[in-house]
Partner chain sequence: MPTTSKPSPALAVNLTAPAKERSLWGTALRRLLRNRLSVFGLVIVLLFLLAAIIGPYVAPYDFLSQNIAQASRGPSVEHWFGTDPLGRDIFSRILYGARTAALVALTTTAVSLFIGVVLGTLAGFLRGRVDEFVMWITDVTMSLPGLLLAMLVNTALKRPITAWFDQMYTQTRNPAFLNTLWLDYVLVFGALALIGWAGYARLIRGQVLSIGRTLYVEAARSVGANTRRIMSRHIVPNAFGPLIVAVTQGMGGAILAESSLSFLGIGVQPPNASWGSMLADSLNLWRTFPHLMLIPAITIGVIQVAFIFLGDGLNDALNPRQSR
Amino acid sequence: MLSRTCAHRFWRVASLLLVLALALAACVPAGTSQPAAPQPQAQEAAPAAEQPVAGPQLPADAAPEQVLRIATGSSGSASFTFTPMRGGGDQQSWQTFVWMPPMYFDEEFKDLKPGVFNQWKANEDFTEWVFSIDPRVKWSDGSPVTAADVKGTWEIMADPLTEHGRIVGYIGKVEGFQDVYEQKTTDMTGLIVVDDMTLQVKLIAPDPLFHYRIATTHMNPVKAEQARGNVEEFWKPENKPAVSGPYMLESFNPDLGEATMVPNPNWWGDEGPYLEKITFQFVPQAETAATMLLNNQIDTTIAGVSPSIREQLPDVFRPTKAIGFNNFWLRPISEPTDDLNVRKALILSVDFQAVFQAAFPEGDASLITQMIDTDLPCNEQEMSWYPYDPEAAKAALAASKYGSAENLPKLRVSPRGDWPPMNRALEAIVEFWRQNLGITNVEFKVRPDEFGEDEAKLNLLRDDVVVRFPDSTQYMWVAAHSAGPIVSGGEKAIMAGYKNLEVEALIEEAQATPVDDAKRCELTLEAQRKFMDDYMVLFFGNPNSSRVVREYVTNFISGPDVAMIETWKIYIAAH
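Can you show the single chain from that sequence in the form predicted on its own?
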């Protein structure tokens, strides 16, 4: 039996249908059959939008529980943060879980892939670039990512109070950058918002590589209105930051060293995210992280766990590509390494194969014979420098202005840290100096500041060449140009006092040459040859790069800027 309300609705609908049928009948010409009256239809299902939104379809081999457990953190003062505004630190590995970079390189460091920007184009002389925002990209609050957000983010990053450690190298050539960097203004005139989806960038000098420079998680756009005036705190969960990546920070407790991430409800990508939750624990001790791996408490860590774990967990060391390696650099600002022949003697007297074996007795590294990293697209695979030649070393020392080992001032050397491979390598080098050249007046200290007032007199220091995108010209600029970070920085710089005008001219000409022009590589390799003729660097090997991650964590891949790439594809396979 129908209720009174239902009966009322039924007769109301029936009456309307009858009126409609009569009206249609009146319109039918004579001799024409009348159409059948409409029949009541069953109630349709609610629209899909009103149904609960299902998560992405998991891959066939996925485990029922999708929780990724991460141990993060070194002893650095700012290691346990998740701000995208620093340009470095341990948090750089995890930035792409939460923030989408402008663009990024693939796993092989070859293809540049779209991120926030899906198109980019330069003018003929590479002084202007235009970037288009992917119209799908939006913040976690549902609002679109705009060109104004990108401009505002980069202006905030350029403020020295933000303490973005690498911003000069990324956008230092943008018109108006220096005024913002010197806090004269907050408006960078070379960043022009053409419309909501288009950003124009004007440079003070040609840069065919500008699109490479910004293709990093260190340049992630944020919602500028949230970060401005609150750069230290805006990213924390209690401030409800809008994010563009597949996940968002749900909780953050620096006192307990714990944090969690959950899926972004407004993720705009075509795939994922697959993980239900990501948990973080701040674990600065490598030994503790290793124990947690063995006890199945974590799935991955960035702590330098001991290679001895290979015996128990052989599959946790996942090979990966990385740009750059550590070297020992000689300093021409200090005596006696101000003399080319002394530097030549110090290098030719060393058997670098033996040094390599001393540094890496387990063989988990590769021998280095040239300056440019062999993972870069432009290098000389067959070229090798600095053969072991004790007789040539003795002749070079005799030809120096000092003439003999007895006349040499003290040599001061420091590995700048207590990493065992480099310390063993430096000890082996000093022993070769003693055996082949009779040099015994050598002072070895682990850290430069241990030399006190004599720190500026150091003759040898250790450092690596840091390049966050795959370009050999940039690599040589970092290593050998007087404006690069290895040389610049005053009398205490790693290679203070080095300047070769021919090397710099070649690097600068290469920098002005398009990335896909073969001449760029030719110029860069010639710069390397001339630099090597100055005898400024001693090699000791490049450790094999790997990520410490359990075998069942799928699509866990890092790019040249260290950060994980395509984090929306990561999932836990059944195990």
Contents of the next structure:
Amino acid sequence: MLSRTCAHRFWRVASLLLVLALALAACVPAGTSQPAAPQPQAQEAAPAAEQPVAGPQLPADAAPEQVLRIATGSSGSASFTFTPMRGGGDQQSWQTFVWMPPMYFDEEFKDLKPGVFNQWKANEDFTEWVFSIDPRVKWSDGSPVTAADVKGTWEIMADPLTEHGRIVGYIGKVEGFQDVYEQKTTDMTGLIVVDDMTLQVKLIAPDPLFHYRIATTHMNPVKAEQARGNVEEFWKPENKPAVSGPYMLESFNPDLGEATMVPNPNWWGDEGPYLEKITFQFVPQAETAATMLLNNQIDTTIAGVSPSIREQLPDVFRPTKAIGFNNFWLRPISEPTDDLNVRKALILSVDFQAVFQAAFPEGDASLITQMIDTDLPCNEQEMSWYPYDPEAAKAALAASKYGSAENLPKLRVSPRGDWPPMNRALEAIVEFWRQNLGITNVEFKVRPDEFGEDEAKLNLLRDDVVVRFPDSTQYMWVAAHSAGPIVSGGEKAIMAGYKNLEVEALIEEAQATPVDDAKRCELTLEAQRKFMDDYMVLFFGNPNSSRVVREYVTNFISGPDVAMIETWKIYIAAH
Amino acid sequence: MFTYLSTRALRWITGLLLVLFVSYAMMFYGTGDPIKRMFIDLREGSMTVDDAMLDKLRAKYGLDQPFPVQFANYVGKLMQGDLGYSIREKRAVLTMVQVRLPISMQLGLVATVLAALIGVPLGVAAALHHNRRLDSLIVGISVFLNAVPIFVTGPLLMVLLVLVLKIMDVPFGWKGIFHSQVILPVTVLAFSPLPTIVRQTRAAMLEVMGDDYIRTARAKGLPERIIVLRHMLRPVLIPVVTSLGLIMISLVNGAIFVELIFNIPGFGKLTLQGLQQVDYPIIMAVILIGTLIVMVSNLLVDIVYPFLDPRITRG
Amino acid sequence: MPTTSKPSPALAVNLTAPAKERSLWGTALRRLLRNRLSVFGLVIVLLFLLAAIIGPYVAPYDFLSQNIAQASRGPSVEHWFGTDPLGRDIFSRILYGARTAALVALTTTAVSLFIGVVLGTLAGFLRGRVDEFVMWITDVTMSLPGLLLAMLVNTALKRPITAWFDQMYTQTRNPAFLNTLWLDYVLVFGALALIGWAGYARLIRGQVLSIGRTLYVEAARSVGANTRRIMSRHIVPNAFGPLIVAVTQGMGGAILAESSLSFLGIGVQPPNASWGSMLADSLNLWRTFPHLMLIPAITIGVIQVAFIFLGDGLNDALNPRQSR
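What would you give as the form predicted in complex with the partner chain, now that the form predicted on its own is on the page?
Time for the whole complex; same chain goes first.
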């Protein structure tokens, strides 16, 4: 009896162990079969070695092996995806490898260069634009890029379910946009296909800068018939998307964080592409990326690598241009920053020079003292706003409706993100408030949504002013206009509650003025002056914008919208 | 045995449902809007989408429903083996789990074996040298290894092995469990259960050493080695086996850091990704699977236990 | 394992309680002090607790005050452990961090111990349905990957509680609701305690079950002592030994868990100092300023080892069977 139950029990356990063993065995092939995905890589590698004969003539100083190794991903929340439809994100830099933008700005952010469109012109009052497609531009399947493709792409982007994050800012003023955006129709009436090579755009309001606006890789045309109905998948290599750029995705494995690109066999340009292969590895951890760089496992990374590796790799930080300062913005929607005197006190009590040092102890940044980015054609370089003045700050606080630090309601502040310099800068600012004004009731959260319901009551948030074309008027509109992205977006917006009609009138007048008219700049600078009188921003310095890339990667240049430009020119120099 | 297993299974299923309910509730009421987070993470500038669009997208992912409906939908889908559709990556969570879980399981298995192979002998040695220098050295080192967080030891070891000693490359991707890239992550991962194993073994050894039958064996004049191997080891293994659940927990937790720092596309990285991106289906999937792993190992312990310790009969 | 350990003969002798109990503790203390490592652990832990209590008063600098001209300096005479990138004195911050760590460790352990002891005793004593239910909850809690749950609890509970405080403030204008900085601490503890109690509950239940079967409890029961008396006079005191050991280990674990949460950005928020957040902040600067990483790392390591040595020493001291 006893022995029988015992045997019984043993049998059950044995079978269970067997099942477990089987399960484990099933897991192992699943694990090892997956690396089979990059196998085509290995197969491809062999023919690729013979290819240079057929490929373009390499520059004289080129290395025999043309492989670019990219570590992509900057922080934990970024995704590894190459979809061209999202309007931003960490992988934005690489879009131009695969897709040709409508137009793009040159290295100096001055001249607009032809992309898919090679000609553009507007009517007298800037309400109608005509764009012509460069007849040379072809899809990788050999078919020509047509005006219908551009129209179709932009219509898909306007559908909210496509989840394009910035479409309203680009083509929101096109006639019929709103109907597509509200999903009433899929046809945008303001985009008119004149013929295969010509697209006419009708706007509902004059815009002398519409051509600047669409000159971004967020608006890259794709082959509309492939994308429609398959927005999430069409760009993946297994669906053989037709591309217009010098390279195309060869493999993409989001689970292993690996992707490869190879040259587009039907590349229509005169030059390049020179690289045989581009490999992507998704490395979100900056420390890990730094070690890979030092170990010569990658050539470039977009992670925030510590400047200290400069000792080993002196030329790895390649200066680039970038428009847009990061600032801490005060929010007039919430107590007590609704009071001008409180804002004045909070700003004048801070020594921005010291904040700057706290933020960037290793150098590599410049102190900023004005609103408009000094890289833009119209600015007041020598102007220095908000000098450190603790006495004036105390006086301002005393003059406020609260009268003293004790009566001041709680201040809620957030640097909005996980970039260490701005956390340090904000900590330094909070300390200045404590020392100079005696304010101690400050709640600091690295992420604003940790305030929960109170997110709307935040007093200070950090953000950068993003413009994707070199225009100061647009910069002021983004920063200070109540319809611009810093102010608009409801009660949780960066500078929610700000509205100065004088500033807005000046910006709007400047916007309607042609770019080459000197009055445009005058009006913009006047708007800046009026805005500064409202005491809305704290500065903390502008990191020297740079690409972390090895010195031998030649022609590796990013444009104003972060994406690389003229990617067909990139090659590896001998080293 | 069968009734035991079936009551056990019932307890699990109800327990799992409780865990899922609590997690979903916390996520729903606490972690914030995944759709909004998605656009915030586009970076370079503030949000450019309006509320109308956000509403449409919430509806697209079924996030506009009230909590009970969402949870019921989730459980309903789960019954059909559907773990949901990732909001960020626009693909089935099941396909992600299928690739990533085996990677972490292989790492965890090797790390456990490694920790046991190192930990049990160390524990025995510590007990045999009880209260002497070797004892404190073994305990001290095994504890210190675990006391410094992985996110510190990881980068330091990596710099040491990759840049200073130049004996390996920074791991990337997944090239199988037999690839040399695995050595460093497995070693670091084995740190976390190591002190548990060393100390459990040591404590059990000490307890057994005082027992009568050992004294008898000693009195009979058996050599010490035979006493240790034949009479002590089996009782000593009991606490090691019973702490399997704890070991699994420390592995699931440790995997988050190890995989982040050593670039391993496993389950821990998926966990972090889900939490950072507030991707509901991923968060739920990792909680479900993480809990299941520990539950299964606890069940295994319950089954194996009676065979190891004859003193126990199940009431 | 607690459920299976045989009634300890040393404890079973303990029928007539208080007088002998004192001598038991006395013996234990003597045993503890005989072990050099335990003394080392004890000294470090006492220093740690002392630093937590008086640290901020004896610190050479205010842990918040910044001197950016002196930023990121290595150890020197003025600043023993150097300064951080904001020019704050690291030694002062370590001292202040001891307070954070002690708060985290003590509160977490106290809360989880309380829940664990109550539920464990109930389960072990009342048995039957209650036992089944408690063990069910315990099993479920113990199968949860703790860090994951802590992350979720931390993010999920912080918002509603902060919001509630704010609502209370707007309604009552009572300054008690004004400052919610301490909520960070409470929630870190809460998240950690929520997963920590299950181990204690299991331990206590096992002890109660095994002690409950011993002669002296049977004897007490037979002379008509009521349940509460048996519990408070016999069972809880006797379960103390293993509990103290578990507690010393739990404290070290809580400090480590806090640093993990800080690394993931959800622990104690700036400008408050915690060892974990100091470590996490050093991650992108350690190549240039290694002291930023080394000092908190060594501190955490030493405290951890001290707790373990103390725990092991207590284990040996309170469990005479093991010490031969």
